[in-house]
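Here we start with a single chain on its own, the form predicted on its own, put down as structure tokens.
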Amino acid sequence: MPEKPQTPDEKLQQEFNRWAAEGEGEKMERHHLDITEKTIRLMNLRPGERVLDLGCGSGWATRLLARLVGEGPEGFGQVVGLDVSDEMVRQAREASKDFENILYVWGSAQQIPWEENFFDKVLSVESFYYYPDQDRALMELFRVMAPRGKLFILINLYNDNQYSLQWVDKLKVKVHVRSAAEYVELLQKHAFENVEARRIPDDTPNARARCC
């Protein structure tokens, strides 16, 4: 009998469990740190907050939300990893066996394994354009955020940065290619409110050789 094709999501972790076997994990933290603590410091973490890190990876910036939602007034707060890549996820579980508001989980951003109204905010780093189905992601997203919660997704491949667009043909699996405003227009549609793109420099070395 001939094999059953793969869904897009099989694709997708087929990649990314290669990638987590070749050590493209550290390479995303070493690649990536930079507009990643930028954007975190822009998303006003407080202690007791619910965090969802959405294509967490091997699980680096995952660690740097769960240091800044620790103990406090409000209580503990909580990180969630979340993956495609089980391989990844598993990577992301030994390196964080220190921290005890961490929680990784291996599933698709377009069925989040996850109850409604809970993460106060939600951090998406360079994995939102490898989503197949983006309009079916951004309803999960509203579903499990908390009303009032804030999303922030972090792409350097998208139109407006003609250099990132050498990567659409290298890369192994398909890509959306938007604009920034036809993002914003596209979260807006998903009923998200005061949506606006803003440009993260990234002064990490040679960063225009680097994509994804």
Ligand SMILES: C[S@@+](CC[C@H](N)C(=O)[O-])C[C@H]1O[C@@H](n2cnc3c(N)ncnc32)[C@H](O)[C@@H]1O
Given for the second form:
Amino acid sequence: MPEKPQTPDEKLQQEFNRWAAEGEGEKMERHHLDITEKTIRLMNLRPGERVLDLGCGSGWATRLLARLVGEGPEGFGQVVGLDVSDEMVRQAREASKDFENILYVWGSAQQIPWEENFFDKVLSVESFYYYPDQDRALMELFRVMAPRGKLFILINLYNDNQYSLQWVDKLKVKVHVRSAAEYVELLQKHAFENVEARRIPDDTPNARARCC
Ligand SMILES: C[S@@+](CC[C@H](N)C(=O)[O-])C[C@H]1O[C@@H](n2cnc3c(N)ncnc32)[C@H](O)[C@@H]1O
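Having seen the form predicted on its own, could you now give me the structure of the form predicted together with this ligand?
All chains and molecules follow, beginning with the one already shown.
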């Protein structure tokens, strides 16, 4: 019987549902915490801000963000965690029951189910290289971000990091491998301003032994 092929997002959903079922969501917290905390410091978050965690996985970073934008003199900040894996989203919801300012949404970076001009800041941790159509994802990010909004894309798998390239063939889904300069160019092409690439040192013990 002929079968309808899976879309690229469906393939990602299937693969990351498998990761979630194998407990990878929690392991990623241990692997990504150091670089994520350093990046969150750069985000200069304030109470009242609206933040998107794109490719939020099991939601541990979403919760870090939610604590920083919660109630303050400038209002009650909100964080939206979005992921293509419904199993990651389910785990994230389960672990975030005590948070009133988090909403998890199942969806794709290529079609962000949110209104325009909304988010003050966006964080995406070790997720951007998986997006099948990165141009489309950047168009969507530009649409949902508020004027003067700031985007923080944190990735370890890129062409200038030779060590990370061993993972390209080991992963069961396709990934983009661009250089830092190519990423800067890509963001500029999508009308983002003041684009810069920075190295975030990873002080996690055995950081090189893992990826993504
Ligand atoms: C390596 S994990 C990182 C998860 C989380 N940010 C962390 O650091 O623990 C990559 C995540 O990106 C999500 N993802 C991949 N492609 C996506 C897409 N097209 N749209 C939304 N999320 C996506 C995956 O489901 C997965 O949860």
